[in-house]
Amino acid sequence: MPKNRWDAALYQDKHAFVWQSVGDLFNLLSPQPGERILDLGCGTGQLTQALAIAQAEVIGIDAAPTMIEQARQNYPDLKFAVADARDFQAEQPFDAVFSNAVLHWILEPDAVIRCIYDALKPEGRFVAEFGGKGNIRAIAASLYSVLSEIGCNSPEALSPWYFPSIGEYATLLEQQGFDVTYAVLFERPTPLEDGDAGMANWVRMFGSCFLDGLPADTQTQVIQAVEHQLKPTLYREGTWIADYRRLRVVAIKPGNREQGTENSRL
């Protein structure tokens, strides 16, 4: 699987979008005081922190380390942990998994639902918001064509990243077992931060995939010809705005499956 690495300074102060245009799915979650609640793919914490606030009994976990150590310096007293989505079990049910932007960058969602409804307790709630189909179709359309231009074959295959419909992932939750009881498709084009250099940025923190392995100027000169090309749609007013299309769903496990018991404890 394609790997980004994960710049946690980067994305703490450049990319606060991330976390700050949470609301509505805060809504949906509805937190309630003393629901133990699992964060999935919590990054440096700030969602962990809203969670905890609610006075949820909250978790968060990362599959990146960096992540995890930013977020336990930034709220010592909350519990995170490194773990991967794909393999990871609660010592303790949850009463409700969320997760924010995390579930397009993993490549086997399958696995990713298994483990979520294995952590889940008999009606507990899978609350979650991710890139869906067509999110930053021109921004990735953009980033192929220059790495085709400068002799990458097959840029898309660098690919990380994972944008289902709604039919193909509310199919993958009820195969698993869940009652999918929301699920939406919009658009949601985002501001990104620190002006000109918003497009910049994104590509490195979130591109850094299709970057590895060029020289620094090759990588500047990348960087630069995508700006040149998105200018025209995706700049306004001396700030770049992301493409972004999101997916949002609520799933709800019955009462009437067994929890399994594999996978490495969280």
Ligand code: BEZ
Second form
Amino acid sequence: MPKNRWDAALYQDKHAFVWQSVGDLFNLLSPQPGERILDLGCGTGQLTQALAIAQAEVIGIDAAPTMIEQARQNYPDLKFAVADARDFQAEQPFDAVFSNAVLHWILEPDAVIRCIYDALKPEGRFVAEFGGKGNIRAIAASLYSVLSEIGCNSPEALSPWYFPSIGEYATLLEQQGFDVTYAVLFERPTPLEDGDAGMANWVRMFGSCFLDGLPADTQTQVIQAVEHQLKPTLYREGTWIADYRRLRVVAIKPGNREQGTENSRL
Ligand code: BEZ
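With the form predicted alone done, generate the form predicted together with this ligand in the same format.
Time for the whole complex; same chain goes first.
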């Protein structure tokens, strides 16, 4: 299911881990009172609210109208807008663009990076975390093998995910003109909520594009087969642990270079 048709209630109720454990990323952003900050892919608004608490002047955008509707209900005093990360324009430039757990859903990273660059002030910063190379390796491999077994050809081709390496993503940022000042790829095993139902919830929420069009009982069989394959490695003491691997980056838009400074000093 494309993100703009997401079930915001299910997302908010069962997937709070998406915006929890974001502390280090906030430290990297270091939001200052009065700064204009864009929360790109704000979902149901929890991190937009955290930025507002830091006294930033914050706007949250998301491509999914259901998410923005829920965000507005959650935080009626904050500004939210439906906008596509590949095609948006800032009315006023931002001091920082912040994004958590979103960019792996967008298969056109260069369009996103271009919009972010254009939305920033000179010396503005882009601080993001999302799935990096090797993210959900075991979950994806299991989905692909189960789907192949039931006759789906090349299930990988259905993948909606973009998990770049540091080299690949830093190159895109530099090609756009950013200075990349920080990039790290790290394992972040992530406990899923709801005990035994955690993996099934995850697959239904985030892997729905692989299930769409299959009869309901086949969907259940696929999920059960995935659970069976993954249980020895990703299930511990009543909790499913997703094999997340995050890419975290900080990139700075260069400041305006003063023109003619040398001559004017003559
Ligand atoms: C992630 O947060 O890494 C992720 C979430 C859903 C699908 C794929 C990756």
